[in-house]
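What follows is a single chain, given as structure tokens, in the form predicted on its own.
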Amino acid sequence: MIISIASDHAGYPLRKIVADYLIKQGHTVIEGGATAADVPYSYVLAGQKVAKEVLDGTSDRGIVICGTGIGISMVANKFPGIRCALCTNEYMARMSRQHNDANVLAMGARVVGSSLALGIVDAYMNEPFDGGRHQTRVNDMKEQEKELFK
């Protein structure tokens, strides 16, 4: 699987954890954001970059990281067909793919420290999507995209 991650500088040690891990697995992982954890960076450039390319299909799925998650998480649901689900543990994530059909996760790296985010990518990555009474929903959202988003 192809996976977009990036971040902001609060955000780049546990980045490169999770991108290491992943690559580990066997996954292409497309880094992007910060370069240094003491150089600043906007989570809102890092969440526009995943979000972009998992709308165009440069990759799968995509994984956002900055301080708490909140603010990348927000940027990344701006983008109609945009589904980021911010996860501070594995049944959350699990959930988020579940019955949400989640395509992007964001974490906060201040918030869930590096055992925890490598067990909510597993749920993340692992986890498929039930389909039926779910997807009902998920086309229910799709069509308020539409109707907001015109």
Ligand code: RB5
Given for the second form:
Amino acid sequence: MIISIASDHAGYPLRKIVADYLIKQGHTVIEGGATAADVPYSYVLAGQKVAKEVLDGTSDRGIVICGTGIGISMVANKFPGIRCALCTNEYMARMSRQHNDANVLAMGARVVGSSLALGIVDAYMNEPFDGGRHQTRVNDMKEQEKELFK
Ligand code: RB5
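Can you swap the form predicted on its own for the form predicted together with this ligand?
Okay, now the whole complex, with that chain kicking things off.
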């Protein structure tokens, strides 16, 4: 898969770990955002970049990381068509795929340790969408976007 991943400065160290991990698994990774942990970078810009790349088909999925995961998930979810799931454990990541067909994963680098983060990434990358009644609900979300953004 082609994965867009970006972070602010707070998410930078975890972003590097996650990007390396995905590359070793054979994924193509498009990285963006902060250039170092001690050089401030807005989570807004990082979230926008990933959301745009997922929506225009540059990448198949996105991963966004900031300190808490909150700001950057808010940014991503303001883009119609993005279903960004802020996950703090593997169960949430599995469910975000099975039930919500999440196309962006958000994590907080100050919230989850790196081994838990990689478990969350595994669940997000490997869990299929269940479809069925969950497809109906995702379709309803899309209808809501059409109504609110027309
Ligand atoms: C940066 O200090 C911090 O505000 C940011 O990483 C994030 O946690 C915001 O939601």
